[in-house]
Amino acid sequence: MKRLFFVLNIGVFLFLLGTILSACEKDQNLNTKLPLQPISDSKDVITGPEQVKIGFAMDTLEEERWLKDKMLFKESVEALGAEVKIMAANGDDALQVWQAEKMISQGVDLLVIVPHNAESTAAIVKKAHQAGIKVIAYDRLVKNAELDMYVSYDNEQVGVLQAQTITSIVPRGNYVYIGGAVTDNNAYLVKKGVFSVLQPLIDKGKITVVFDDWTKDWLPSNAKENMKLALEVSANQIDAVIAANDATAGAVVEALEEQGLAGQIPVAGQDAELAAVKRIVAGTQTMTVYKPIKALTETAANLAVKLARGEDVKTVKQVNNGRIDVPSILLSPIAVEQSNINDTVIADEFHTKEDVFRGQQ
């Protein structure tokens, strides 16, 4: 009886063992037919260039021209199949640094910056590089930083065009210069261009600069106070005014109007803002400098996307920022007076003819 029980147990054991081995063999065969990882994780299925994200850290959106920059840059980047994140600090240095850091933390592939303060924004470049992100300075140069690229108009030439136009009208007399913000490197470049034309005439005694000061934060209210002071110290004996941009030129015209002098004294500006072009038609502003923003935004967007994708970019100019010679692309500005408004800002559809001449007699 015990022998029969033992034989039965051995039979059961062998049956169970065979079943287990058979199951294991089937599992092994099945596993050899399964991929080691999901297909969706395979690099072989990625097609086309990966979409890149561009960060655009702007100084301000409080002036007409910067609203155009924002809109056109966004359109240009998206037309290239990339994404863009835009933030504006409205003249607040600390906020601009914070906004840039936020975009860096959000994983932008490249940062484009319009610096409010040419010096303090060097910290942004450093932080971006630490995160492996390249930086392009747009319109304004960042000082003392290892910038990857600088894209702008030739701002020194802007000042040259302003001074050449005004001195052709007023070759002798008392001049006032209303500069831009002392924190903006472009303001220095424009002034350098202006005085490259004025200085020989000053040396010859033909021109006297009776007032020359910066405009804090580019605010028109500060420019107007500067102009009122210039009128006071000169007893209204002023023959020409060169202002760093159209917003400050508008403030100059306001101060002149209060003294009954608007339209009698030539005034120069830059940016070709609609209000400035209308003043040129009305005769209270003499000229502005047109910097086609669409050309600038398209150039900057193209460079930004190429650099973000790791493509090579060639430049022919370099601009020293106090630390390195920055690879640069500088576009050419255009002087605008009454005689060529139709051929410049209107022909380019920068402003419509209806807008420019609306309300003009």
Contents of the next structure:
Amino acid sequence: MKRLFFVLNIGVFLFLLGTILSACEKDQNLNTKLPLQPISDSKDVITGPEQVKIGFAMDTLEEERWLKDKMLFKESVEALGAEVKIMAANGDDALQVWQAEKMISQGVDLLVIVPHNAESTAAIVKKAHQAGIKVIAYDRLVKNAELDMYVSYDNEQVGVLQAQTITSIVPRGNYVYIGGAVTDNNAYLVKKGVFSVLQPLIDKGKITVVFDDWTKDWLPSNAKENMKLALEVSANQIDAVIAANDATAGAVVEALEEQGLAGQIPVAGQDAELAAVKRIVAGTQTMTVYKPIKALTETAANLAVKLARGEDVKTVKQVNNGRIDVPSILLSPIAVEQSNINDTVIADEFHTKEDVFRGQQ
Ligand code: BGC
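Same protein, different state: after the form predicted on its own, show the form predicted together with beta-D-glucopyranose (BGC).
Once more the chain from above appears, this time first in line as the rest of the complex follows.
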């Protein structure tokens, strides 16, 4: 009996000890989850709430610019003391929705999205909102959704700069327009900007557009097929080409090269990709449009972290996406020609002088 009493007592003691230890453990967990309180004025003390997690759902990493966006966005978010998860969907709509859902389920506090498809990504906004998460559209607008914010460049102005540069060199003649992807709202905005400059000249009979088509998924291979067709239908009678970006401009130059015409016909692009800037130096591309990506990533990261922390953010501009007026920030693009390569992309360290002039005669 005595022995049984002793065993029971030991049991009760061990149970109590276990309970106390596990309570301590729980307390510790709680403490790490709670917002940290300032304990001194020292700069090293973290005074903000729990570290926020931002999800970055990208369309593609195919073009040079998106690799920069990825790297610089990560740097910008981390510089603000937040964490970032990044996924890229390789131009696959269903995969992009899946990846966004995955990040939502992994507990991101806010989603930043570069939509492959302006319309179908509205489903992501809906799902994020159901989970209490806000969504920022990055570079490309999400259409027909209750989007929280849109951060991009003035994409219409991109087209205006392209057309102004090319029409100042070729005020009359046959023009080819190689557009972007129909699934991307930016492709429409750039085209709108281009034709705002071309149309008055078309109306005056100075310019004739002999070919004008979109490029499925922005793929250079599709742009090249378009350019070959343009050359064919016009019997090579082309005086200028405006391409929606540098990847498609590169394909245009290839098609011109095959006809021995590269360097003879002005070509415009956008993005200031290294290959394009090198073509400008070599004289096979006339201009590109430089969009300082660091400014975009910093703006987007700042807004993302603020919104994720529940802070109020106001913008001067609003862009209608077919459903609502989305609070927006649009940065300014810059035209780059041979004459200002040094003062723009090189001065900004977007590319190094060595890279730009390497291998050039
Ligand atoms: C971007 C361009 C990019 C294109 C293809 C557009 O939405 O604004 O900078 O070249 O997508 O990825």
